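In structure tokens, the next block holds one chain alone, the form predicted on its own.
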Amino acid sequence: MDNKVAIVGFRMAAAPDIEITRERLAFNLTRGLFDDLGIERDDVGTTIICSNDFLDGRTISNVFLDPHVGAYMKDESKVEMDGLNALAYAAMRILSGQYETALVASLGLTGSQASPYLHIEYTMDASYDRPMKLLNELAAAALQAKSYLAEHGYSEGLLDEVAAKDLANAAGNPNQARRMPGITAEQVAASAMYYEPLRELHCYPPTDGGCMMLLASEKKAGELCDKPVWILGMGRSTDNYYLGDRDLATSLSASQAAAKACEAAGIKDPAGEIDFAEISSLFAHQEPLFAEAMGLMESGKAPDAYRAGDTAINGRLPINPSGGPLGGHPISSTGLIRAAETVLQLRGEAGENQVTKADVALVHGQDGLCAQQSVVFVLGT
């Protein structure tokens, strides 16, 4: 990318329920965002919302909480769902050179307001798939998991691997909504069966949460903050509507996103340039599954890999060191959150899940069925 965009700052705050309002929470993590950079409302060029109307009750709810996050008569717009959707809109605000600073404000009270798979029922085709109620995002998610497994040989015990890693991150991350220290493969194994092989350990929790973010140009981003955080690339890509007409084996979505990202960051090779990855893997399958379509590990080897450690904190390359999305999942925030999570680590400020090397990292975020949807980053500092 020829110009510059940074990350400068951010809020973040997830729970199973956050006991407060959609409007309390914008109000308090957007203040706490300014007040930590120093700065007003009137310091903010544009600022974008993502949220989703279906899940807030109520049609155009961005209007509803321009107030609370210091928009009411300002430039503001509106991305549905997935925050690095917004991320990206923001960061293509200021790069077209009108904006010097722009507010991504993401909520999502997945946990204890709104149905976390209701919506996705929603977007099935109206003719076919929801008459005949044979799949949800759940039973989706599983004939995924399935088509992954059967495409490698790979057995079932792999997602209990990939869970009990990520939940143990979790549990070290005070920003996760979803905790459980010393947790095990034996126990993701023994926890309920949702839909086979999907068991509950393996699936995201429903979760309450938001996250405010400040973006800035390179002539700006200097006077905010001592660490920015830089856009090096970003790519997005949609894959097919019907399942049927997609390899679920893999994503092509994830791919052609990767792809894209990182040309524009200048990697050629992402398993040896990118220090550790945040994906959105809302299921347990779906994290060596996106790591392999994106080319940050070798297909065909996920379980050799994450036998070996390579993917743990401390391994040749960690992903998700936060825990990712089944430490928590507030449907329109995760993927942002991954964003913000790889901010702390590139600062080198998070804590105990602190990776050894940080200097450039890859941030997944999906939308849709089967992730039909993706967004990446590639961030560095």
Contents of the next structure:
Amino acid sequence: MDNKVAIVGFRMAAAPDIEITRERLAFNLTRGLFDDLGIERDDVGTTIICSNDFLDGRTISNVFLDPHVGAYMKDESKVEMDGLNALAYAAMRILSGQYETALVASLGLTGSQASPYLHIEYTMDASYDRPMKLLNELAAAALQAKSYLAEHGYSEGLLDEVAAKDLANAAGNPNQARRMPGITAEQVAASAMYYEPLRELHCYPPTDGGCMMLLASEKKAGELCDKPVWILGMGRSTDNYYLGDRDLATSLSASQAAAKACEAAGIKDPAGEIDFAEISSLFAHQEPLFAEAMGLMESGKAPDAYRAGDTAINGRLPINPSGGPLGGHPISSTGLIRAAETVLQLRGEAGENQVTKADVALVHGQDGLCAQQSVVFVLGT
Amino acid sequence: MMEETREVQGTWDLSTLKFRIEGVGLRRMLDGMKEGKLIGTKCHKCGTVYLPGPFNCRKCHIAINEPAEVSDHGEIMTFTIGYADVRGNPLEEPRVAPVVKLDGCDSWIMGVLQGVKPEDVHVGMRVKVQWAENLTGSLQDMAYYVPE
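Can you switch from the form predicted on its own and show the form predicted in complex with the partner chain instead?
Next comes the full complex, and the chain you just saw is listed first.
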């Protein structure tokens, strides 16, 4: 990318039940972010609110959130997808040259106030999927998992290993909602079966949370923070809705989005040039599936990579050192939280989950049934 | 209907949705109403008074929590006369619904006006709150507005 856009700050929160209203969550996180950066709402050029009307229980839900994110009587727009889409929108607004700063404000309260599965249920096609009542978010993920495992001849034990690694990472991350210190693959394998082959601990937990992030132009970034993290590339891709038209053993949306983001960042060999990745794997199988699709892991070698510890915090290419969405999935915020966790790593502020080499990282976000849409960012110092 | 167009029956079941609302400003207002008072919240920075009080100031983007009593007298800023409910069912009597700026309050609040013929209502008209006979700390305590 020719022009530079930086991430200069963020605030995030996640919990099974955050125990406050969405308005107060939005206010607390933005007020905290502004205090961190020493700015007031007048210093924000444009705001992108990212929330889900269906889960908010009211349409055009951003109209209620404007005052709480400081956007009262200001330039504001809305994204109703994953937070990484909102990040792309905000970055493009800065690249337009019209704004020096952009706030992305995302939140989703699907731990305490609404079922996280509902909105996917109502994305279903009304001519077949709804009347048949066979498909839902978990069932679709299970179809994808089975397809992926069968394609490569992987055993279901891979899911337990992936989940145990992620949940152990999540246990060391104070920003995560589901924290299970000492979790083992055996415990994952003994958790309740949801949809074959997916068990409870292979799936994301219902989560409340949010993430607010401030972007700035190159000119402004230096004034606002000492350690700006730069957007080196971004890419998006959307597959067909209908599962019957897709190859569920891989993810075309993830591979295309990653290819675009890497090309923009000048990266030719993702596995060799990316230091670590934060991937929006809502289900255990999606982490190696997306990693393979995005060129971070050799296709067909996922069990070897996990067994060798390549994806661990101290591994060759750590994946989800934050714990990923198995530790928390506040819908609308999850991809943006991946970006925030990446910024922590790139600044060397990830605490006990800090990876060794953190100069260039890949961030993935997804939306829709089986990641119908993927968004990928390459971030660097 | 054209051959290629079909209808399917469907419902949107939102029964699992809970909705949390901010309680502090509303509680302050309802507690005050038990004593026939209207208590809003004032921004300690810009001085704006809101009723019911929010937990933050929209203008300053800071948390606020300073009680401020508001008069039960005010001025009609705008009004409408309703002849049907939101589903289109006719009302028995036309209903005058003004938005009132109470003295000492910056935000406006909507209610029902009685004791005046619809054709005599006008913007700028002075009104006051008619309190319910038994004050219980509910929104019904502020029964309706009457001309001052």
